[in-house]
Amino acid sequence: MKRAVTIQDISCFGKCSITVALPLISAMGIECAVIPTAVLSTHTGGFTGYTFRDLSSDIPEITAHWKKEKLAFDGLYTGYLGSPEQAAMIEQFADDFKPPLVFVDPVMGDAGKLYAGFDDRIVTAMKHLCGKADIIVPNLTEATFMLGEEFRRPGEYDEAYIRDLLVRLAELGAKMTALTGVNYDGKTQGVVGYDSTTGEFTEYFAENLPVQCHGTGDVFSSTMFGALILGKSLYDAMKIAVENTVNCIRCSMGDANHWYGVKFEECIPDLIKMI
């Protein structure tokens, strides 16, 4: 059995980060260890008055204990960080354990804005962390922040622009880059990937559903990471991740009681069939 570790926050309610990554990666037949970067009572999208506890001091202690136990991992997947300083701790973790696959989702923002509580320091930290990765999967907002570009909305960019972003993102240090939320025509949305070792681009698109859902980025990244750990190609991992994310959105559309996240649990049987 493959063994992976994900380092990101626990939002106790809201279906994102570890509470999405752990069940999805486990359902794909991969043992999944976790290191929480922070504990929040809910995620930050749509909730107010949420609690937040930074767990930075625990990360080095957990790392030291695992080193003592001589644990090994086939992959490392990082997401939301509780503070910019945690990026350096994760880089040290990667140096200590040397997992064959380092997958960084530089979770910072969406729709042209950083998430609540973040500033330019997180952008600098994420850029540096991306240099340790084998693959990074930013959305357009995160990509433009890291590259110092002005955010463009659908209809304001073309294929040449997206490919240029991917090449420049690879210059941060990752072998492969994948840009999520790409929407050229309003009818489809998907992901475009780039392998800097071959110079090849690949893409996968699905129907652009007319809704906005919290946690879909975590569903996508968790699924894509799991597929890569299982030996899928970049294209196949992207396809599985897109299809699973779209299934989760379709399953949740029209259910006002689940405005805070998608009902990914109901789609796990279909995900298992995909892999």
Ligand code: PXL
Given for the second form:
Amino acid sequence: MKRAVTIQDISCFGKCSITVALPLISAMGIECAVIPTAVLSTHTGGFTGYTFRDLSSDIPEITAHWKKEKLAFDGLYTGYLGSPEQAAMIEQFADDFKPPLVFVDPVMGDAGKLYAGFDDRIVTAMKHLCGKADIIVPNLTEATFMLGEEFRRPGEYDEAYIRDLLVRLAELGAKMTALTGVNYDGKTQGVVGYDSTTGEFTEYFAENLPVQCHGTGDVFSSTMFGALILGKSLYDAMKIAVENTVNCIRCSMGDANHWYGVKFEECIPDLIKMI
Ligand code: PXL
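Mind pulling up the form predicted together with the named molecule next to the form predicted alone we just looked at?
Below is the whole assembly, all chains and molecules, this chain first.
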């Protein structure tokens, strides 16, 4: 059995980060260890008054213990960080354990804005962490923050613009990049991938569902990471991740009580059939 580790926050309620990654990666038949970067009572997207406990000082301690235990991992998946300083700690973790797949989702923002509590320091830290990755999966917001570009909405960019972003993102140092949330025409939405070792672009688009849901980036990344750990190609991993994410959004549309996240649980049987 493959063994992975994910480093991101625990949002105790709200279905994102570890509470999405762990069930999805487990459902794909992969053992998944966790290092929490922070504990929040909820995610920061729509709740007010949430608690936030930074767990930065635990990361080097957990790393030191795991080194003593001689643990080994087939892959590392990083997401939301509790502080910019955690980027360097995670880079040290990658140096110590040398997992064959380092997957960095530079979780920082969406819809042209950084998430609550983040500023330029997280952008600088994430850019550095991206340099350690085999694959990075920014959304358009995160990509434009890391490249110092203005955020553009659907209809305000074309394929040449997206390819230029991908080539410049690759210069941060990752072998592969998958840019999410690409929407040229309002009808379809998808992911464009770039492999800097071959110079090849690849893309997978699906129907653009007219809703914004919380936690879909984490569903996408967890699924794509799992698929890559199972040996899928960049294209196949992107396809499985897009299809699972679209399924999850479809399952949750129209249920106003579920505004805080998607019902990914109901889509697990279909995900298992896809892998
Ligand atoms: O889904 C990304 C994410 C992860 N963790 C926390 C968040 C968010 C998005 O808002 O607030 C704590």
